[in-house]
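Listed next as structure tokens is one chain, alone, in the form predicted on its own.
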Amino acid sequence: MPRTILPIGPYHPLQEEPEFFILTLEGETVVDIDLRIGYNHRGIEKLAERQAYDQITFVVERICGICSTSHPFAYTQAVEDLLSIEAPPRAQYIRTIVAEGERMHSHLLWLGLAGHFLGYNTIWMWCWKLREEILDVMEILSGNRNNYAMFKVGGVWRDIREEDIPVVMKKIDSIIPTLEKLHKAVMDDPVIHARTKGIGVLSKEAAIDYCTVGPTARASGVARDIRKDCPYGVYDQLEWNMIVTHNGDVFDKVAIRIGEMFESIKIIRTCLSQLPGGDIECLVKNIPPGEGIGHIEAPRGECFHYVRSDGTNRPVRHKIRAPTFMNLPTFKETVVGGAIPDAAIVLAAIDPCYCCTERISVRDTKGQTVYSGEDLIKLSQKKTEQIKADMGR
């Protein structure tokens, strides 16, 4: 059978960020996929080497608006590991509350977009309404609806006021009935089942082979969650369940995220009811030479930061590994063999975040020269001028 090439992207109405997929088709069946990323030109790791340690917290917060707590959480843990310190108990509770609020608004955003991809805009609107309630909660706690600016090395910037706790509790409780209705709609609707069950299957063996993380791994029966495996914050002091399913299809990835939102509500309520007194930060004056790592369970999976210090007020190396970096290669398993109409939802099922993943360092062909940010700008400008000349402008 003759083969056809179908490009998706780099700009496509069903993809939130620029990325380029080249599908090879035999009739309506996908027989191969080539993934091209790199359309978000970012230099976060290089920028971090020019910033003081407290400034870097705000830089990594802007890697992604939906992961604006995940990266600061992992980064501050890396520096605290380097310093061999821990944030005070009250700060750990506040960090956990903010992280779970972000998990809820991230999962609701993904679920709403999934409904939109499937043409089920009722779910999209429900999710957006619920997400507004979560963002209201985050605004009460931090003063911001996104990019919360709560984390700092050694603790948090802002305390939770006692008078805000009942307000947040009431808002959290008000979310539950609609979330239950949403859960019932997804679990019972035959159209959703037809469009998601058995679609984009990633087996447990493949999930392990690809080293997948987060809901992508847990939907395939891989019971891994950094909150359980390497506890941080106060997760080891709370009662909550890791949600694991075993079919590895798009439906299970939906079910995982809905289940995790109920657990997040449980965690937030427990943290607010048990919030201890005391300081919200410990004093940090100097960063000694050394290295540290921090990893946390972001909404998409393990977010990893590595920091190396030479004793100055800036790191000499800052390395970030986002969860999407680990989950992207699974497309070879989940898309190949499927039909064209399923490709978009399967690609979206891992909840990809390309702005988290794309941080570049460019070398020449012999690997001897590393181009700086200024060099890349000059190369881009030179290329633009060449394209304009070629077009006769």
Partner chain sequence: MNREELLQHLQERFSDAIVGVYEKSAKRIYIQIQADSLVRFAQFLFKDIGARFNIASGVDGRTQMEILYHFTVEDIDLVISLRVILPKTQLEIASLTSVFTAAHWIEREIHELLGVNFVGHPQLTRLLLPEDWPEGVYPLRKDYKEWDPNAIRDRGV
The other form holds:
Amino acid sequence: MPRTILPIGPYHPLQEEPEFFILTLEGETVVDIDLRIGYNHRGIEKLAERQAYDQITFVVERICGICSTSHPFAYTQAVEDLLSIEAPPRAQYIRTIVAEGERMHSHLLWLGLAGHFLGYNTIWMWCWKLREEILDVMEILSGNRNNYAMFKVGGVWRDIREEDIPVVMKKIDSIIPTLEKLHKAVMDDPVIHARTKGIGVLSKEAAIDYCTVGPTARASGVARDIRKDCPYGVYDQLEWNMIVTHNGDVFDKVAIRIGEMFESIKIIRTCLSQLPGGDIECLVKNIPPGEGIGHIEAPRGECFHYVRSDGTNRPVRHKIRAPTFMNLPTFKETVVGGAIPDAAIVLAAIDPCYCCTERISVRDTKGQTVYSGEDLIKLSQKKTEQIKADMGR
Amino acid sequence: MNREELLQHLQERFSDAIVGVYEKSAKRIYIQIQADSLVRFAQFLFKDIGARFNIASGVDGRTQMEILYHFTVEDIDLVISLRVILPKTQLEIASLTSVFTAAHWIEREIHELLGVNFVGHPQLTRLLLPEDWPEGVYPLRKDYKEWDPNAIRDRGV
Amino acid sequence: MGILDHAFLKSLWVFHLATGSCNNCDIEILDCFTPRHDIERFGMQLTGSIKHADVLLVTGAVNRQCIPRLKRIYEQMPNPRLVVAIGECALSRGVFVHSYNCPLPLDHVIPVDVYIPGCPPRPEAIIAGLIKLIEQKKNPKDQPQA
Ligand code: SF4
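Previous: the form predicted on its own; requested now: the form predicted in complex with the partner chain:
All chains and molecules follow, beginning with the one already shown.
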């Protein structure tokens, strides 16, 4: 059968880094995939070497807008590890609350986009509408919708005011019914089942071999969560469950993220109700020579920072590893063997940096454009329609 | 296996390879090893202990290049960092891709940003930098200088 | 104003391009299209292809790998075309001004019509910026520097 090359990207208007995938197809089946990243490389590790320790929190916040808590969190953990200090309990609680709020908004964002790519724009609109509520909560807590600027070495910049707590509680309570409705709509929908079950399976062995992290690993039955295994913040003092499933397909990844949202609500509620008093920062004088490692569980998996100091006010080296760096290479496992209409959702399933679908164009090997990005979404939508029709709905 | 047992086991098993052990805290250990024992060490940590490879960080120094391989043993909440020191004259080390697939990308990254050669890596090509980036310019090295005369570093305000 | 301009400003189709952004800006752009902000009431719609677009929304600090692609995309855009720079990165590269991979500010690569500052700008700010753009195109004499 003749082989077709399908370049995806590098531009897609939806999410994180622009990336470039090159799919090799035989008919409708993907037989090979190659990746080219670097459209987003801004040399942040080098930039961090010219900033003072307090400024770096703001630089790392701008690595990824959706993880604008995770990177500062991991970075402050790393510097605190270097200094062998711990932030005061109130600061730890505030950090945990902000981190969980971010997890919710990130998962909702992903779920919405996943719905969009399955041809279910209803889900997209619902999720993003719900997400606005969470952004409101974040705005009350931190003063900004994104890029919260809450974290500093040794504590947090901003306290949670007493009078805000009931407002936030009420907002969070109002989210639950909608979230439950969404949960039902997604989990019981036969079309979503048909589109996501058994698609893009990542086996447990592969998940370990690729050292995947976060929901991508947990969906394949690897029960690893930094919040449980290497507790930080106040996660070890709270009641919550780690959600693990075993099939490794797209459906399980959806299920995990929805489950985690409910856990996040639980965590935020407990944290707010038992927020201790006291300081929100401890005194940090200067940073001695040494090295520190901080890792935390971002919405997409473990986020890892390594900081080396030589005693000046700037680090000598600051290594940053975002979770997607480990999850992205698994495309070699999950996409190959599938059909093209499924590629969009599989590429999306690890919650990468979304899959550039709006800039997809299919070419045959001679270089003529056969399908455009629009067509690919339409193809995906057609498949959904087809399944709906087959089911008599 | 708890932390002490693991450390003791490592010290016995790799007594010839370990240069020094630095216990930073209850959760962090740095072990400096001989460069030629890296694959053996990583294999043991990954396969036998069940540690997860986090990432490798290359650190450029004045006279030498350090590479730290970070592993997390989740069951006992421990991060083990293997430290390998390479002389500036011979920036070469065995690739870990034969042990786990996860090493593919990070070795490519270190190769292009710091100029370390990973012997045995199947595809040591560009990952992050653009195609027109000049060969032999490594941005994460300490002696990196702006090479592009057209770059504007002024905000214009 | 001719019929063409009238029709053009009535329904601007936008194409959105990230050139090394942190994606907060991109998400805020998408947020404009979701129920709470709903920019479609001004006739704007996100399109999937640059060839259908009237407005190019650019975010991000324009990294080296993006520069040639950005130029190519700009060239493919049909006339009349407008370019909007969104976020501090696209305006001045923000914290990335000294990055080895971001050599030029956006307006040295392609001409820009409107700048919307913020890191990220709120959806309201993006909407306000786009409306200002329409107003200015409608009455170019009234607000020369809007
Ligand atoms: S302006 Fe700010 S929010 Fe927008 S892309 Fe740049 S860093 Fe991100």
